[in-house]
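What follows is a single chain, given as structure tokens, in the form predicted on its own.
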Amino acid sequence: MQTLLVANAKGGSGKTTLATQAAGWFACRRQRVALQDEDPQRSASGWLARRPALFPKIEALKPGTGRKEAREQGLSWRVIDSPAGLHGEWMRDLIKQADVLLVPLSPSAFDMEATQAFLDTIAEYKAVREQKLAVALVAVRVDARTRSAQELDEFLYGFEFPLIAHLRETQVYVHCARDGLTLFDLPPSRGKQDWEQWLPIAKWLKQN
């Protein structure tokens, strides 16, 4: 069993489209994978409540599995949707559950704030210091277009984690939150630019 967590300590950074998306990419492979939402707002958990029976399944974990208890539910995948403000011993545990850490934010100067202080902790942890943990990070919420985007990959492009993938702004994320799909669960015509966008995070995944 792999463990990806999803983790920002900024709120509103795009964790859980992250993670419900990332959860809907394994589940459409035909991997065996559930969702572990430690945020206290459990929208996570609200989405999966949502989710057609139809659609590929995605298995809920509650709130405090330990990894030894995820392994044992024969899971190919464990994702964990952490919650904002993550910081101290929690932190310090959900990354030592990881083999896997993407960290998503959108283009704005108090979420490159925010990161840059989450960034500089984990690159202390030994896992990351030993490259043990593989890190990558999301810019999402992307409008190429605007200044703030261009701010945003120069922001980025100053650390040594790689940024992987550009998620635009777009109201298919909304609906996808609202009916609890994902992308891959959409016909051609509503998620192609979208499918394509999301390939690099798949590879990346892949190759960690």
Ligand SMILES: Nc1ncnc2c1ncn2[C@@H]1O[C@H](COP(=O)(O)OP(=O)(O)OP(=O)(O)O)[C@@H](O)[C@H]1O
Second form
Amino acid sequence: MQTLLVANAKGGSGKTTLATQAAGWFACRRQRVALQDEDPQRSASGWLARRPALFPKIEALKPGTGRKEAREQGLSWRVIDSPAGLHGEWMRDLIKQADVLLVPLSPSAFDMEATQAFLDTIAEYKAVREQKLAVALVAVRVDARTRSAQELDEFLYGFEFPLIAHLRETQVYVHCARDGLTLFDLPPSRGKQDWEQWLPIAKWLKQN
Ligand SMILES: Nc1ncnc2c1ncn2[C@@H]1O[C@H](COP(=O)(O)OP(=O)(O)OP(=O)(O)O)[C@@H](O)[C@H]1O
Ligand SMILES: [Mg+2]
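If the structure you just shared is the form predicted on its own, then what does the corresponding form predicted together with the named molecule look like?
After this comes the whole thing, all chains and molecules, with the earlier chain placed first.
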């Protein structure tokens, strides 16, 4: 079992969207996957409760479930969604659980500043320094035509962690959040453009 943690101390940076979509990706590949919602706001749990039963199954793990207990369930993947403002011991504990960490961020000065501080902390972790924890960045809500999208790329270029994907700003994510769905549950006419943007994430998860 591999554990994917989605985290960024910045609120509203796209964590729950990325975590639910990643869980949906594994589910549509017929891999046994569970979502573990560590955010007291319970957005991921609410999304899972809205998920229609006929779509590929995503299981739920209680907050605080440890690696050993999760492994005993026979899962291939555990996806952990984390809260805004994550820091200190709680952050350390969650990072300890993870094999891979995805950090979403938007092209805004506020997100970039907050994410920089978060990544500086992450870079100090022993697991990261010893390359036991793979970390990657995902730019979300990107409109490639804008100056801010370009500024985000320039900003991220200097980091030690790779920027592996750009996800465009689209109501498709908002509708998926509302309906308990993921891009991978949609017909090609609605999902195809965004599936393509997910391919590098799927590839990176497979490699790490
Ligand atoms: N690519 C996108 N295009 C359009 N809207 C998006 C996109 N990604 C996320 N959103 C929307 O942005 C909002 C914030 O995203 P999300 O809830 O995933 O962030 P979060 O980091 O989990 O927030 P919190 O810190 O409150 O837990 C949501 O309404 C979500 O539907
Ligand atoms: Mg969230």
